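Presented as structure tokens, the chain that follows is alone, the form predicted alone.
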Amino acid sequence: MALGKFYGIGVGPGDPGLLTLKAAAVLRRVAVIFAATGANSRECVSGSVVEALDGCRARRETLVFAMAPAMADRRRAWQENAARVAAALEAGDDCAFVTIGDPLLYSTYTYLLREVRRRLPAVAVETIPGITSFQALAAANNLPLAEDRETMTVIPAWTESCLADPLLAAADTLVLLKTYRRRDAILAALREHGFADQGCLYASRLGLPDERQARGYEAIAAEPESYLSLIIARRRPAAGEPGVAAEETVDDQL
């Protein structure tokens, strides 16, 4: 029997309306849809997006991934879950693995894909990009992420090195993902490095019913902490943002 095709699909940050047309078409066509959750999690955000999609008749399976510090535990989960995906592919079923955001940016999909390919080197794979949380947050606030020659840096804020001076000193825009462990330290570092108060935008559980947003250092610090959280920080606000006049941000190339 021919192998099924394996799809990695980004479903966006949580709002089903941000699912792309291509992703929706594939999800309606495949036989099996795998979604990820953590061992201690009570929800599966990517799975909830799929549940909201009309006309999706695929069999649903949830894969539990270890978030433990020990790499051996994580690797064991990748291997066990890859075995389940490989079994469905070997049965000839086209399968999709859905993940929040984009499947190739800080995603469990990349680890799963390596293991699936190790088991099934001949499997056909297609990765379908998804809208990231920071793109969705920027769009919701009409916030330019970068203009002209500006640079943008994306930082996994759960790491010890996220506050390294070179990272904060070089970028015009910073995107800090999953800020829940050290948000106060992040805000202090952003102040120290001159990021504008009104250029700092926070969101948690973006696209979900209990989404929260805040702008400015004091408002962000007052927000409850959340695992699904991020901060976008601009060194200087763009014209049109709250409290910013257009002449303050005129580019010398205009």
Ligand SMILES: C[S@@+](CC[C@H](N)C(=O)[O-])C[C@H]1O[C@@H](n2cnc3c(N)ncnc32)[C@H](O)[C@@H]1O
Contents of the next structure:
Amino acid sequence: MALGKFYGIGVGPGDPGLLTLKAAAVLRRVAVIFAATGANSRECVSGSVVEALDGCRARRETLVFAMAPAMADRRRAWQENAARVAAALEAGDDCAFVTIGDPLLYSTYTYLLREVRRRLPAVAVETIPGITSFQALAAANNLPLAEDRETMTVIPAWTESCLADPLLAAADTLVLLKTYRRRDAILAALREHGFADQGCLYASRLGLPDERQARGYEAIAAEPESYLSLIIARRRPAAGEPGVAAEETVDDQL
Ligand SMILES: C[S@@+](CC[C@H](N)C(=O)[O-])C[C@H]1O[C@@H](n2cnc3c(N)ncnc32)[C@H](O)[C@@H]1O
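Rather than the form predicted alone that you just supplied, could I have the structure of the form predicted in complex with the named molecule?
Once more the chain from above appears, this time first in line as the rest of the complex follows.
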């Protein structure tokens, strides 16, 4: 029997309105949709975006991924989940794995894909990009992520080494993902490296009913902890940002 096709689909940060037309078309066509949860929370944001899509008749399956620090546990979860996906593909079913944001950015999809390919080297794969959490936060605030010669750095901020000086010293815009548990250290590092108070934006659970947003060091520090949270920090606020006089921004290189 011919193998099914494997799709990795980014469904955006949580608002079903940010699902692309291409993703929706594939989700309505495939036979099986796999969505990921963590072993602890069991919340499945990508699965709830799919639930909001009408005309989707696929069988739904949830894959539990260990977020454990031990690599052996994580690898075991990738292998077990890949075995389930491979079994459906071998049965000839087209399968989609849905993931929040974009599938190629800090996503379980890339680990799963490697394992699926190891088991089924001949499988056809298509990755469909998704809108990332930081694109959605920038858009919600009409905030330019980078202009002209500015650089942007994306950091998974959950370890100390991720806040290394050279990274923070060089970027005009920083995107800090996984800001839970280390928010105070992150804010202290941003202050130390001169990121503008009003250039710091925080959001948790963006696009979900309990979304929260905050701007500025003090307001961000007061926010409750959330796994689904991020910070965008601009060294200089962009022209036209709230509380910023035009002369405070550097806009003379265009
Ligand atoms: C495993 S990474 C997934 C990144 C995702 N693939 C993307 O493209 O945005 C999880 C991190 O993404 C960020 N994130 C994803 N969705 C979010 C949301 N709805 N609200 C806030 N942060 C979100 C948070 O920083 C979270 O800790």
